[in-house]
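Encoded as structure tokens, the following chain is the form predicted alone, with no partner shown.
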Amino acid sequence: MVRKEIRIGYEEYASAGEMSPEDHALCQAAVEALEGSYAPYSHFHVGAAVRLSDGTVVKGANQENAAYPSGLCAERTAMFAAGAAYPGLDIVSIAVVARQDGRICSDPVAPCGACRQVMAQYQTKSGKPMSVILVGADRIMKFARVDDILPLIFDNI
């Protein structure tokens, strides 16, 4: 037997103002996307924004439904909207933020497994890394590629 480890590196910021202008703008777009959240059951609002290879930003927000699990997460809403409206462009980055009790969560909230797998598929499709930015009120975490939040990606393309 050989014991091995998977190490994950990321950048941490105290605020979006420390980030590059394009990442700062993407974080702000994710915060703006919170306004489109429909979360009457969980009261957990999530906004996401993706940046495409030409600089276009597409927003998404979680959409709940009484017939659970018919709703959809913010991350997939944004990615699917981008994929449908801009099929020839790659997603190069995604930012995600959550709000509860009227305030952005102090710590970043990580995407669910289904959203991570969809991110992985779009990254694999493009053949280039997709960065993932998780926004919290007290800190922001930036991962260089989806593999960093979903090691051992299922890839059947």
Second form
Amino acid sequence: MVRKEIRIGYEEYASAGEMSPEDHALCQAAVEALEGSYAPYSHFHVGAAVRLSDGTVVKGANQENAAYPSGLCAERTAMFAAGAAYPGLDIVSIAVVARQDGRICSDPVAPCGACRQVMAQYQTKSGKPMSVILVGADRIMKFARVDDILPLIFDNI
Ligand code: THU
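Could I see the form predicted together with tetrahydrodeoxyuridine next, after the form predicted alone?
Below: every chain and molecule of the assembly, starting with the one above.
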């Protein structure tokens, strides 16, 4: 037996202003996307924004439903909207942010497993890394590729 480790590195920023102009803009778009959140059950509002290979930014927000599982997270709302409207373009980056009780959550929001899997597939489809930016009021985490938040990706496509 050999014991091995998977190590994950990421960049941490104190604020979006420290990031590149395009990442800064994507964080701002994710915050703007919060306005589209429909969360009458959880009152947990999530905004997401994806940047495409030509620079286009597409926003999404969580959409809840009385039949709970019929709702959808902000990340998949944004990715599926981008995939449907711009099928020829790749998703190069996604930013996510959450708001509760009127305030941006201090800790970065962690995408659910299903959203990570969907990110993984769009990354595989593009053949290039998709960066993942998790925005919190106190700190921002930037992962260079989806593998960093979903090790051992299933991408049998
Ligand atoms: N939610 C997201 O939209 N993205 C996440 O990363 C975590 C959870 C939504 C789903 C649901 O509408 C609400 O947050 C509470 O779970």
